[in-house]
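Here's a solo chain for you in structure tokens, the form predicted on its own.
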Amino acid sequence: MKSAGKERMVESECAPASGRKQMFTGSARKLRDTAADWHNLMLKWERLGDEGSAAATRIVNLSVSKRAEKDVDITAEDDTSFVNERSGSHAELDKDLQDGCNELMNILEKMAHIVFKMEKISSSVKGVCALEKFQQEQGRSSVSPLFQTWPVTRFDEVSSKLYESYKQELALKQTIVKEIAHTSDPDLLLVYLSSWLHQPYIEDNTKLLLESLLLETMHRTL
């Protein structure tokens, strides 16, 4: 997963190429602010994803070590002194494994809170777009684009797609966290770890949607 640590948050206002800050009002201002919110929440998600990857990697390594020690114990179960010596090592592994799981659960809770905020943003955008479309149909608002080229319905489409992607990815990560601590099969553990790292529901198209949204709302310039 690509780290987003060096990227900066998007401001709710930005200066165009001329150097003069452009002000927006009404629906345009609301949609532009939500574009910045999308960017900032996605950055936070990536940072948490990196932290989760590190925690999940530790859990996998500890689980593999624990299984290896159990295999050693089986071959030496008649040696009482050896078994007693290894019990302390098992206890330490169990503690480290529990600490890793707790850390991953805390990260997941923060990611769930981000998706909750994304849901609120998507709902807000839907309301703004519905109001703007109604006003246009009633002749109370111009039918020309609020920014550059997008019709108002496009903002709703993009926000909905972004939210659904992260909603599905969160559900996958919840399954991973639920299963990863209770799995001893090394191959299955690697599948869980790979799934966390690659985030199959957050495709490259998701980032392209965000970039197009930032370009349309003039947070980005070509």
Contents of the next structure:
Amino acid sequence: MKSAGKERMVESECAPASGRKQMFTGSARKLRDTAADWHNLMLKWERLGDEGSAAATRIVNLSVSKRAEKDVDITAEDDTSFVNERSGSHAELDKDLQDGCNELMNILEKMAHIVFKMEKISSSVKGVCALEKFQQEQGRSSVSPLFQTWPVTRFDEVSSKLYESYKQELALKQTIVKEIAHTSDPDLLLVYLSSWLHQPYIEDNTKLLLESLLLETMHRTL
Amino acid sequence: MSTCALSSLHHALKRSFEVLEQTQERWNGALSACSPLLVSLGNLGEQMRALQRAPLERTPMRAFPDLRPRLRFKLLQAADALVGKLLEQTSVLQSLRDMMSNQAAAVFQLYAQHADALELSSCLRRSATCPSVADMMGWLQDAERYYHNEFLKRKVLLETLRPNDVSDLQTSPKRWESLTNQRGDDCITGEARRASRPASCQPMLRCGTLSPSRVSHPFRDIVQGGVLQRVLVSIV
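Return the structure block for the form predicted together with the partner chain; the form predicted on its own was the one displayed.
Next comes the full complex, and the chain you just saw is listed first.
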């Protein structure tokens, strides 16, 4: 029921394959729903990535401002009234920084949840593949492709590849979140922001894999 | 015969300056669209520089040994995409340059067709509200040259830009900015407005000539020097 809902979500974005909707059952239905899940999870990931990028940039900007204010205080530490006046501004900056970090942590948590779901669907595809293979060996299922051209093992390969990319990217983002508010090196800060934004472990072929998966499962048409 | 030829030349010139005015607006629009792309390109240069210098091995990022080449690849890819978008914008500039070039060519062709029928004095006559045919043809040629040069400068900058050269990327916004010929831009805007809107251009043509000092246009030096001479030579 849940997957069917998601399928509707992906189909509202993709053009229907033809005027009439084909009905799928069994493993084909399961794999088709999985393809829709991949599409929707990757979309959610992108959205969270953008939100996280904005939060991370804010954190970096606040850290830089905080350090700049500290430097001003060091040079003016003899002037007590000036330092008192600045302490209020420090507290405000600290609060903003804490808020920014909390926001980024929340986003990361949601991203981790997405990767958890990806792991689940990847293992479920593995299960479907094992079942199909077993049924083919028993002669209860035909060797012909479930949809158009892909053998059933291809779905497992694609799911595993997608999951590995996102798992690695999540690990990188977790490290960035741990470090970003405690780093003073401007080059490192820029590399953290850049890494968050450009997602080096999500290669371009992940999009290609997803599109081919959607095409194979007839969510998309040529 | 001479009046008829002069009238058709005036009509063609007026139309050309109207086109020039529209071209200038579209030209500025295309340049404005390039500015944020150039800023992004400069930012990518900064990111690449930071990636080169960041001591990743001394941080928890060492758990990702292939991060540097992977991120570098992503940054290069982003830079390539931006350069592609900028080249798309320069193709808009190219089409505008070609349009102005065709306009100028058409006017000069018309002049060449009627050259025998046109009197030199009528081509050089200015009035309080309307510049002479020679002036306007000179301005049109200046405008054509301006777009040609501006387009080429930008095209060369983008063609020679190496996305894998960090300093090249970092300095690209400033170099692009330095190409802006503000004086030329003001001249084009001023001239297009002046020449395309002489409301009573035709009747006023015969109201006598104006002293050169009153005809204040930014290309005055050029018009009085090279371009006007060239027009005169072609008349002779």
